[in-house]
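Single chain ahead, by itself, as structure tokens, in the form predicted on its own.
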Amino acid sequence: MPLVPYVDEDTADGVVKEVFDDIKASRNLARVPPFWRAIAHQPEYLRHEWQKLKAIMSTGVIDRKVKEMIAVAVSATNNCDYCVRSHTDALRALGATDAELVELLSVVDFFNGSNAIASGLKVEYEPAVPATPPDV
């Protein structure tokens, strides 16, 4: 159960209505997702976070599918079920397969573990040196 009631999108007005309308139009959704309705109690925060998400997730040097994969990886590491499900849905809409999702989360699994042991053991990084010098 959420700690705050969701703002009712049918009665939203002002900034909240503007953002809600943009969310639905931008994502081709019939309803505003619960995350956005929860944070809408602070309209300027809602606006700021929505604008930030749009800027970050728009296609740039890194394509949208890779960005959604990063979102799933970070969300899994942070144990955010809502975010894992939301961004997995977005990945599936972008064509991600079951095999891609399992492979993505296997990378998360490996690096969470190896990060913990390297950090716990205070292993210091040394750049890799090739065994043989490259041809000049």
The other form holds:
There are 6 protein chains.
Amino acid sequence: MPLVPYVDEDTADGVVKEVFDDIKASRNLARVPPFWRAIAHQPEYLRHEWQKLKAIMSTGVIDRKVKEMIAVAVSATNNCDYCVRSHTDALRALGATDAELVELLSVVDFFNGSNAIASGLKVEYEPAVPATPPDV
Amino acid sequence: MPLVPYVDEDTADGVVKEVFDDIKASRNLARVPPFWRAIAHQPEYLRHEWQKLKAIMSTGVIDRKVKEMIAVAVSATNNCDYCVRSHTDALRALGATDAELVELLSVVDFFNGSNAIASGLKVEYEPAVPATPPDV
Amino acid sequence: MPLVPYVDEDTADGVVKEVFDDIKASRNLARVPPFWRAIAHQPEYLRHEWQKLKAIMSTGVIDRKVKEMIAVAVSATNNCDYCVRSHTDALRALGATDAELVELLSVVDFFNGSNAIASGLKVEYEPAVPATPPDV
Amino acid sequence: MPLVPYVDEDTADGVVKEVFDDIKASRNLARVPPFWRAIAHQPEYLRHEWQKLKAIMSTGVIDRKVKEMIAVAVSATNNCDYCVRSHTDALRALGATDAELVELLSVVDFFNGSNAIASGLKVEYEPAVPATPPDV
Amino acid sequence: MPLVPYVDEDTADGVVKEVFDDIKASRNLARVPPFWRAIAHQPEYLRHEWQKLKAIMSTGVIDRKVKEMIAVAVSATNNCDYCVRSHTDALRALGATDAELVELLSVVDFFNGSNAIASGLKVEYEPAVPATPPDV
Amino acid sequence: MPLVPYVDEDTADGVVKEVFDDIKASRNLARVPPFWRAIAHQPEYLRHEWQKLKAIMSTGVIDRKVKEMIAVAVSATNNCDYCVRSHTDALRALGATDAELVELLSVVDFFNGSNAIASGLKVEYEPAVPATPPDV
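Having looked at the form predicted on its own, could you now put up the form predicted together with a further copy of the same chain?
Let's see the whole complex now, leading with the same chain.
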């Protein structure tokens, strides 16, 4: 059970209704996902969180599927159930297979492990020294 | 200062020399990076860590640059100095610009934040309900 | 299911009974919460954990409600289900509304996010430079 | 050394200049702090991050000093050097003493510890049972 | 529900069958645990993960029970349900009692707490200064 | 630089002096380590933190060296510089070699990695099914 009730999307008005309508329109959704309804108790926070998400997922050169992979990588590292499920579903909708999801998480596994040993041994970074200079 | 001395790459022998040679050959490096020299006090661990890294970075369908991005995303979340520096350098070698690095970290920012609120409010995941069915 | 059985509060004796009685008296409780019953398998640890909690929650200048907010902030960051529920209930008993809980978690969201980008980009802190000196 | 150069505040224009000016005006600062200059390589992200921060720090019922305490609590939990320094300075500017900072961190200490044991033993939350009903 | 189906151990072949057989033989198991079946969608990753685990749990001077304790300590810190349960069961099979598990987690509690305050106050390490030199 | 000045051990009195004297006597130290001097701005917190540490490190059946290993495992996972250095030094004083420290951290590496994949794939724990019943 969530720790706050979800704001009712059918009776929402003002800023909340505006954001809810934009979420449904931008994502082609019939219903507002529970995450947004939970935070709608603070309308200004809801508005800025949604606008920030729209901006970071759509601007720039990194493609959407890669951004969803990063979302899963961070969420698995933090062990966020909601977020792992939500962005895994998004990846599947973009064509990710079981093998691809495991491949993604194998990278997450490796670096969570190696982060702990690099930090634990206080290894100091040195830029790599190439054996042969890159071609000109 | 690292908490263990780095194993000397010029006098290494046996499994350690084998792995060091493979690291330098596979990555076109003149010198073995300090991470591998630090863990070489346990030769079998060194061997398996290296082989696991080679396997996960090269197999499958996710491209190398995306894997380096996931490495940075996990390392920034865990605040691992060595790992952030090392994989940021790898991304730059693959062509990433300042703007691309900030774009990558903006996604890492958003999900570290939203993970905390989704977990903190115990929001329960529900699969998205599309407004209109996908085209057939 | 918890990984150890809860110590039976009705048959407890010695240090455990003393601490259990103090918990119930200090907090006006009919029953000892499961957290304390779980750790009671180590009576000295139980005693010190409880005394530390009493000391930090009651001494000093930061008021109790703020301390409960900090408890929720830390527990949401670490994704501890028991702790988030327990200290959210404590905040509600102190008058916190749904909007106030979301407001609290919006701050937790922001800083979990900005922590990751500040660490990920290795931004170096510089003390702020005021535009105009404070009034004398 | 930061992993991206800071955007020059004297030559910034467009969205970046607008946000930089607003940061300096809102906070009474002569210079833009390095955090904002680092992320300015993505102007839209800069804009939304700043607007979200302004919104969450100023709206609602929780006072500013408490929000700075929560910032320190989260940043200490995540071990973010920049963020701990920056928000500790902000607390000092709001009057916090050494004793108050240690008091704040004693609460952060306790809950980081108890989070691990509650999660580690899989203790299940039960709402508190009051010994005597609250006065009517 | 897991986010990928478990690979069927009865129809597995090639590398996957080899690893599954080795897991069952090495651990005297009738069935392959779900962790390994979940990651088997990437056979090379499965192989290296298993070989790394075998190597680190069996080589060196730290005994197996201590390694299982470290597994529980890390998993409680990261709040990994599967891992806490699995390695707690392993510790019980090696003779750990309820009191020993709570003792283990009391250490995990203390250091998760003190890590946060040491990092939060930016305390700088200095090697201990013995009152009297050790006997020669 | 630490965020609070260290309390001067030569002029300390009352509870602080008592605890400082006990720390030096119990650990055979000439000087009080900076961690304790930093938190001494809150004398009651200092007292309870120290008494809790003494209790958990000395009671029970798990030996001191194993407890120091758990301290390092947790501190490496949380990336606490002070704590990793302090407890690595403690392990060395108890005889740990470079190879033993790397062996310890190889276990920390493995479980930080596997925690992320078990949580990321939402694998559900099932107790192991032994191939053959244990001997009677």
